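Take a look at this single chain in structure tokens; it is the form predicted alone.
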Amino acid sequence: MPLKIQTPLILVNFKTYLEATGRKAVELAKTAERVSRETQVSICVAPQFTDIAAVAEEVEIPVFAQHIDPIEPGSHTGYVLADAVKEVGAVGTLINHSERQLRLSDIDAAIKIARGKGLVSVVCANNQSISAAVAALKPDMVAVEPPELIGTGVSVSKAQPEVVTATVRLVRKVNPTVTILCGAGISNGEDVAAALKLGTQGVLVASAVVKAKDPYRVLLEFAEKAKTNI
């Protein structure tokens, strides 16, 4: 039975790490699915474009694209078409990750395209004002990710808790219904618990899971902490 997206949510971005490329992407997605089923916590994965089809074929947890371009079908060589990622099994997409940033007008267009194609949009934002601006565009989710903490192992929920609380407050004023995720440096269960206590509804993670010696153990810790801090 397919697993739905619900909160608290753990979204694992595979980026372009070799540990989550090709066959290893499928293995990691299966590990995420196992933890999701065991804990009943929603875990989604965002593999590279070339791995979406293989991953979606093998697991029933939600699969996301890492990016879509604000384009319609046509002559756009080298771009990523929303229809294409949906066709191969993606149910949602990241937009404006700090490593793949877009102009605000393109973020707006990408959100509208995702909505029109029935894809869940998760828009990343690197500060409070950007978070509020993108929340006004009515994406499904906003992920708060100060870029200076990404991949450092120092979580935003601990290093800059005031950033999270202020952002949550600001975003809620603009868009009371959007789901808010916390990203950047989430590396253990305590980080997940802290993020949820600060008012977010889930986390966006990458290297802490993808590059872990035992991704199952890390994800299990994340999920158990998420479950007890709803």
Given for the second form:
Number of protein chains: 4
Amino acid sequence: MPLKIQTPLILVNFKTYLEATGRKAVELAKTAERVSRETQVSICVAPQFTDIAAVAEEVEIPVFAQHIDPIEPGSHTGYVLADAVKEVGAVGTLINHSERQLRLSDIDAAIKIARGKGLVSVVCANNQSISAAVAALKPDMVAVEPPELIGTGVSVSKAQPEVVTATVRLVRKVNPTVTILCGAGISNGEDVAAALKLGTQGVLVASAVVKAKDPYRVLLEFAEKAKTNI
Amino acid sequence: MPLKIQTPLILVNFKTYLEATGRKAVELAKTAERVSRETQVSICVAPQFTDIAAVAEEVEIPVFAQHIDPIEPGSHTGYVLADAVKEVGAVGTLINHSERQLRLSDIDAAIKIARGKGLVSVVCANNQSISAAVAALKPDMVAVEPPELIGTGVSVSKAQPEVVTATVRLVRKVNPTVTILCGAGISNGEDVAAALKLGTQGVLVASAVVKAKDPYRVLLEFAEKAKTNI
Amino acid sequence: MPLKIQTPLILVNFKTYLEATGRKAVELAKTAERVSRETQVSICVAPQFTDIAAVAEEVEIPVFAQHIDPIEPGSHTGYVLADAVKEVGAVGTLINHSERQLRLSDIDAAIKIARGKGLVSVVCANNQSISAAVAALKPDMVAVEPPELIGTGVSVSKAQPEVVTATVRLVRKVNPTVTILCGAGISNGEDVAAALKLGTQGVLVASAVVKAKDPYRVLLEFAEKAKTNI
Amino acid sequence: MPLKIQTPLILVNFKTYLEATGRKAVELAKTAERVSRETQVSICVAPQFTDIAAVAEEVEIPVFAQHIDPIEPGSHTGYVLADAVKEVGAVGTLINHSERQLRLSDIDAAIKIARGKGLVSVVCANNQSISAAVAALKPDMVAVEPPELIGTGVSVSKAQPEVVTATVRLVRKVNPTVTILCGAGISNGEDVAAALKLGTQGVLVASAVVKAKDPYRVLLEFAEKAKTNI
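Next up, the form predicted in complex with a further copy of the same chain in place of the form predicted alone?
All chains and molecules follow, beginning with the one already shown.
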């Protein structure tokens, strides 16, 4: 029986890292599945489009696309169709990752298409006001990336708590029910613990897991910290 | 043993048609493979990213991506990595399809990346001057789409021959060795015959095959006409 | 003394219509100024970038840019700098017009730059959820364009009132103080009256004025209806 | 009588530098005009859109836009119309500057629109293959930017001659009559001399002039070196 998406949630973005491409994507997804089974913490993976099918075939943890285009079936050569990612086994999708930013109307359209197809939408937002705007579009989840934590090397557990709590408060005001993930500043278990204590319900991580020497060990630490800090 | 890419060539673009998504992509690819075996004419298919793996697993005809992004492995969430499409079995890629047009420098970069990875590059160009410009970038193939034939309902066999021959001449002047496909105006076998007679070495088709009631019959007609009009 | 921006507001977008390019942009702006003086209703104009200087030189009504790029001074060849539009006399700018849509993070950045330079920001939003999202970014004004009114020929005065009031309500919930303009469905004076009655504080118009045989007469009707329907 | 565009040509791109915005754009253009008159070398300026009118009003040297959009008059809010830049006095335009890159089909369309309106088109190309591709589109001029010279601090006079001559040769092969400018690596008079000796017919410069303490002195040196190295 496939494992469910539930909070606290760890969502691992494979990006276009070679360490998580092709057969290595399947291997990493299996590691994530193993940790998820052992800890009973929900871990999801977001491999590249080309790897979704094999990953979804091989593991029972939830698989996400990294992006969908705001299109319906038809003449859209080279674009990513929600129906197609769903048919090969994805149950959700990232939208508007900071590396794949979309026009506002396309974010809105992609969320609506995801909703229509039964795909869980996780929309990324890289500052406070954008987080609030995104929350107004009613996605299933918002992954907030406080600018103080993006690419600065500052981790959540070391940052001023206000950096995260202010964003959480703003998002909650606009949308009381959306699930909030912390999408930046997660390097170790302490950061996962801090992110949850500060009001988010999970984390969106990438290199900390994918580039780790021992992804199993890192994910295990993340999951255990998540379990004890809900 | 996998079938080779050779001219005359029929390249079938699956676009994001539901009729060629998921399991239906595999079915259609099998039909193309059957015709290719029966006629010994080279037929290639370009399914959606998510379907490349399954299609390449199930058939021995060459499989193309519909697009690659001009990126190297790394932090490029939601983009299409050449290494990834190659690892799941693609041997080539469309670039700059009229529905997925790129900046000039990105076309150039994508061609170079494809070359570096050993992927066959088929660059689309939707008028004469653009065809010449694209030829200067030295891709493996150029798919020319004379504007008189795009979405006008006019087919190659009915159009003034000059519509195609003028483009072929211009492309040849800039790049004597590039393979030229006719990328518009192909509805039936007569059009395939006309395209080859006018100097192209193959056709890029989509709806005429994908949306056909009997894709087998259509492809068979295309392949037979291709065989007798080299 | 320059005329002020105040509600009810009529904002005339000159687009790239030849009828409002170059000397004709100045003429149309003078017509708008004349109506504004005669009726004491605030009328603003948004000419093309190249015409802002001449228009701002010749009239005392407020002049808007049609777009600014989210950039600071520097190496941004071909982009539109807030400082530059301000120096030639613009006092505000449209952002994210449905014909010039931006990435969410660029809308956010453009609003912040406009605020920093003292330019009034009018952000366009072409449906309910986008209007709410935009309101969360705290621009000075939101121009809402209910999809039922865009390019359908249905005008505000003929549409179900709910089409406009639902959007106004949603925007107000997220941002109680933002000025709301009705940005679609305004063809005649009745539509201006309806838009104001339904809770907006002004209108964003284009072809109804620019393409009119007698823009003076049309603007006069708009202004008089605006005056009596606050 | 307005000064003509002739080779050797010095084209000064004002970018969005504050040192060349608004009144300062006019001042800098006057300095360029003074040097052009004194040396009889053709110097052109490319100010921001908002400053074209004032610059063209105040000087008689040729004025270029930094970009035009591939649009015809109509509903294109926030875009740059060729007719509009022409009406305020521009006689040419940059297209596809490395900071404002366009899709291939948009470069092609912009060149055709420029030609149709009688605007001189200067298309930028940031490596050899792109330079050849651009030359195939038949613009009036190509500004080549060898990657070895962009942002590396290496200037033309110090680089291997082959860096420039190889590109010139390739462009000439595709288009024997296009005017070729050297668009990178120009810091001082020696570089201007080297660029012309290596087969280009002029230079496209920006910061070396705009950011100079004494733009008059720098431009004078450039012009004198240009004069003696045709």
